[in-house]
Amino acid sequence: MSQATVARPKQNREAIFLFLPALLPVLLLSVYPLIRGIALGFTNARAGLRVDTDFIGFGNFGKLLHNELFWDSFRIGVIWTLSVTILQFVAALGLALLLNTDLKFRGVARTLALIPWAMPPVVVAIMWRLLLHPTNGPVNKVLQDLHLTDHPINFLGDFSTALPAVIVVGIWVGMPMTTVTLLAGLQGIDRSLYEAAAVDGASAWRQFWYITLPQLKTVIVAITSLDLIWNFNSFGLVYVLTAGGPGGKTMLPMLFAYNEAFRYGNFGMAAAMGDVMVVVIIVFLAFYLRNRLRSQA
């Protein structure tokens, strides 16, 4: 047996010990709570001291099938997720293309573009609540000064405007991260491709369609997948903005599960809702990634 063969197991053990400090927090703070949360969905766990918790199998899931309020929140969550992700991507792509040009004060513009991402969601939500305030908010003042409306609009309190207003805020918050990612992808594209296309007489639109987008496919798949997960699991921003109101018009699934757990004390049912959301997002992402990756092959 060679000396190198004998030394390899020792090196592997050393590598494991070096890996443990990074692995333990992940196991304790992410993996264990996830497994614990999934398991709670199969129990009748409730809030309170010395409350018995029993295994009830798929009882919570059977009740969820007939819970119209939960599925209505799920519908709102899908609308929110797709709207924010798609519009956020379109806006971020346009901004990334602009920041990738020889723009004057480009460094300052890139720094300013990161401001929404650097702010905590709670601070962003409070700021937008002030901006959209029906009587003192500057948005209503500007609209009235431009004679676009003759009365103040309660953007976050009206049934017809609450969800669109929250979607706009969601786009504003998430756009910087998507912009930075797409900008990094744009800067990695070989400039000679554009030069060759320009020599062949390709217009700016054809260069974008046949060079930029194909070269960004991998980046687009990665960032849109992350955005779908983040947006579907959004909680803090919408909670501070509307707390799910008015009349449940912005009640996302995460907010619904939160209320079930911490307002009504039904931890088992809330965990079951979380289990359903995890399964749905995994299935959706599996189909999305498979179709996108297949189109690249």
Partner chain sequence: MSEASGMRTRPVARVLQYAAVLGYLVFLAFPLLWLISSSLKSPREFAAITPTLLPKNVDFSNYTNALEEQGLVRSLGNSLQISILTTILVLIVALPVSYALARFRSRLRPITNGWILVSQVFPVILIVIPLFMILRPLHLTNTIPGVVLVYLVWSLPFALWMLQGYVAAVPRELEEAAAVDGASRIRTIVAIVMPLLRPGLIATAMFTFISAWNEFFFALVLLQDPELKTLPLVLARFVGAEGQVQFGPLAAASVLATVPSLVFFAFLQRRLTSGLLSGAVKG
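If the structure you just shared is the form predicted on its own, then what does the corresponding form predicted together with its partner chain look like?
Keep in mind that what follows is only the chain, not its partners or any molecules around it.
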């Protein structure tokens, strides 16, 4: 029974049979909640068992339009997402290029570089609170020893430093996965391209610009798109690091929506915020992917 001779309807039937165990949980706990969640944004649903829920059209969205805190949170979300994704990409590309050379100990380096990926986000947040602690954290100690500051900085508690500090932690967490993906991409590039370029006398910089980057393009677009989505939707790390503070300076959209839903019980409003987030992500991705793919043609 070779693959080519099997009729399509039979394949469909067999496939459905193999899908069955996954079907019920996925439909019930993923597909249905997704649709219900989108629809919830158009209602005035509230927490509590016996509360009437009415369809209110675009009512929630109208209110959001005039909610300055919500706009602030979105602005912070966009700054966070773009900064983390871009800086993480640049840092990861540098590391991946280094790990792709013939340096000694690169095996060890590769393993150590994976550490952030393996740690629970909550532990990462606790650890960075220790590192950035104003009185006995090592970061402040080093800065003071180097005379870069004369007083301890409360990185996570100060209005001006909280968001940059949280962004650094975000870069730290996401770097390994991006590095590994880029490294896999680098290892897939045909060596003979470089040899030919070297014969033509192309400098290392020109080789990077005209061979490495174009060859890596698909990988770069894929991983940065995923990073964008994940960063925009991120929650646990910042929730434990700052809980959105001080004064809402690190209030990512997910944190804002979480508070709306589970602190104030406004399920409908929180879902409307989620809807706006989805639209923002999709528009952003569409724009990004269209530009990337067009410049490829």
